[in-house]
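Below, in structure tokens: the form predicted alone, a single chain.
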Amino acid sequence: MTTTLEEITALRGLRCRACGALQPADERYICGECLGPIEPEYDLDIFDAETLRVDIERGPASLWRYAPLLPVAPPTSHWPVGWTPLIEAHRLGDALGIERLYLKDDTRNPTLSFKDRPVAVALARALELGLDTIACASTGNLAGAVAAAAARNGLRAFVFVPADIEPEKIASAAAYGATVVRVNGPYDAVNRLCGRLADEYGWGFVNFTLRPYYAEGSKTVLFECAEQLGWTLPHHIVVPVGSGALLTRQATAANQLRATGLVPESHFHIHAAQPAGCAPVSDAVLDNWRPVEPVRRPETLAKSLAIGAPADGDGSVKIVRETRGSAASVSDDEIREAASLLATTEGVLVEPAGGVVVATAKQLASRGVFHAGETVVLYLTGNGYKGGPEETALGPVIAADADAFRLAYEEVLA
């Protein structure tokens, strides 16, 4: 009798990235030997590539189609997350000088950002552990994702954010019923506060005490891209970098896709995109691969990427180097221009982080990083309605009169 994937548990345990110890997948969130970071490890040899591929393609239209490669079982109570479109972007590609350009549009997730992915996996673990409260430190998008997930599953939610985050970024979290705690100081100060509170209250901080599971949700972006490209890896991906978890998990995903035989061997490059006002990873890459130096006072309109001391910063630099990728840090003016270009060429409205990605792709294209015939995928991680480019130009208010219209819009009509 053939064994089904539902009967297979690929998770072997939690491996420490510092000392290498393999430990049980229990309540721990740091290494029991050296207090280092831990992450799930899988026995990928148990899979037959063709069986795995067929079962994935028969799976739900959500990230849980990849359940065999995730560390928890899908919760039955949560709404679908993931399986967002991969859009071929001819007009934007022409404008940037990129022949085969695609947009991975994660603005289509339930709370309009890719953060629904890691939260879905962290939530599944929180439910397994019987927790009644989930929490997070956030620069905006994660707050809404955590709050909505808690509401959907009958849990309490506390979200901690820097006080200067755009109100529209956190209004949804309050609307979902979360307690929104605004903290004076940058994200790194907020994160330190959450670290102190985590053990005291026993809550499930998705990006702290649940982080080994939370970060795994980000792998599914590349899983989907590969499947949507006919089970092949794109040649290039351009990834926005805040904490670095999204970028590092793309390398994990690529390794797992290759190890299971789901995709053939091919060249695959990961590029880091950061705003100039907070670019610790990109600056380290561009400065001859030096160690990451924290940014004490991030200053950028792309506040969702304003993490001065990224937890996976050095790991991101290492992966960009290993995949022979590159990076860029782009100004606020470049971010505004790129976000506007994306909207007017492809009809996709993104928050400033998306402008960072498009502007980075423009810089990389001008440097000759992309070659003819290569596929380039831009990761768009947040919707513009959650904080779009600043100072978007609106026309004047006019009287309900045709002459007034013609006078006010004379230049446009010409």
Second form
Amino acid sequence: MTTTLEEITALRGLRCRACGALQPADERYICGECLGPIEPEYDLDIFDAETLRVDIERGPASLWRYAPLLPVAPPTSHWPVGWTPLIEAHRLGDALGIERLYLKDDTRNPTLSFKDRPVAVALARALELGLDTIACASTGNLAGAVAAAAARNGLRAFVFVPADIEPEKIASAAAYGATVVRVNGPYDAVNRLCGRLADEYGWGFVNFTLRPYYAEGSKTVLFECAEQLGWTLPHHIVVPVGSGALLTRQATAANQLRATGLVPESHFHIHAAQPAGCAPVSDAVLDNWRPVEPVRRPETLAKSLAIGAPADGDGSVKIVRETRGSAASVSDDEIREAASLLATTEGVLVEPAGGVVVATAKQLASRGVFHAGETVVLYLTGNGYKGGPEETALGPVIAADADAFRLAYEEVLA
Amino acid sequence: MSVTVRLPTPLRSAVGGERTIEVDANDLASLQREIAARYPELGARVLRDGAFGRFVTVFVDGEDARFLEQNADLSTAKVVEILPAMSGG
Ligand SMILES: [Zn+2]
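Alternate state requested, the form predicted together with the partner chain (shown: the form predicted alone):
Expanding to the full complex; the earlier chain stays at the top.
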């Protein structure tokens, strides 16, 4: 089994993305010089590609198989987060006109969203720091992930959410024993409150005071895609954008996979998917790569992506540009239609954010962005059982009678 | 007109450990100028080319300052908060 990390620590420190200062991995969560975002930096030269590949392949069936490329030691008791299936999607591919289409089905994590990944890494860091309470501001999915991880590790959890998110998400976070605080106003107001509370309480706010560690967990989505494709990068990934942390870390992951020699050089494009009611990143990309302008009042079916002032917004635009990717902003109707198309062609039920990704892929395909023979991976980050677009149109309730069935469902039977 | 500016922990060392500072300002432009003039160490960390930088978020009574004009009236503002950027979801 892999003991690589305990023996070799590749973490050099945390580097500021704004001013470039390298700082030690202590309790700081933003640059001490300029307040810019700081990110773990690794000494990737220490790895031998073949040894690292074998270590990873022998590792646990969870994101901790990539522990050598994460900024924390893996916890002693593994929770099966990550290592989700990469599914070939021929029927959806035919419908969208994409030859080699794959679904990265991250709806199958312990709390049914990809947020279990960043939380796993943030939580490992919280334990290293000896914190007894973790917290977050959330559009819904992060709340459940934090609540469940806290429960499993015997920590206290506070989760702060906009009051209007899906009731299923609020209820499940509460079921794990977290204190769920519903706040009036959009996500950005919840974030502001948490910024203030982080100052007053010494809690580990996963997306704030633990953010440099939290964001690293998202790299593992691409690590897995590459391994599942036989240690090669896909040509295209379509990524939903809320705060932009997921998208930007896919570029980090690609760079680390190449730098360690785990994958060969190849052309790799990152595309941003956002709902029209809150598309600060896609709009900036499509408007000739201008700076991100925050959205004051996000209004969209895809509540999990309703972040008007994304922290990694400009970073996302930069990454899309550097990888020669693109973006789309899709309407609520396109989201519904795409989520339904995915469910009815592939048997995968997603929350509206997944519909945003499928609808974006459809737009990109019709614009001719994907070429013949190129692999396209759609990131499906949240499960439809946590509150799909809306109640599916149902037929009438009938008596337990065959004729009543035939009469009521005449059209479907025809 | 004096405005209360609330600072997060990582910025307090720039103003001698204070949680809040009082700044004479009628609008955002004069707030930025006054910070640069009276609190140069703070200014060096939160201002870029004289305006609040992209890695801090400034709220005026809860409203994101990016939605306000530079000449927006601060005379009735109760508190200005400066926060580092956050991730989310
Ligand atoms: Zn810096």
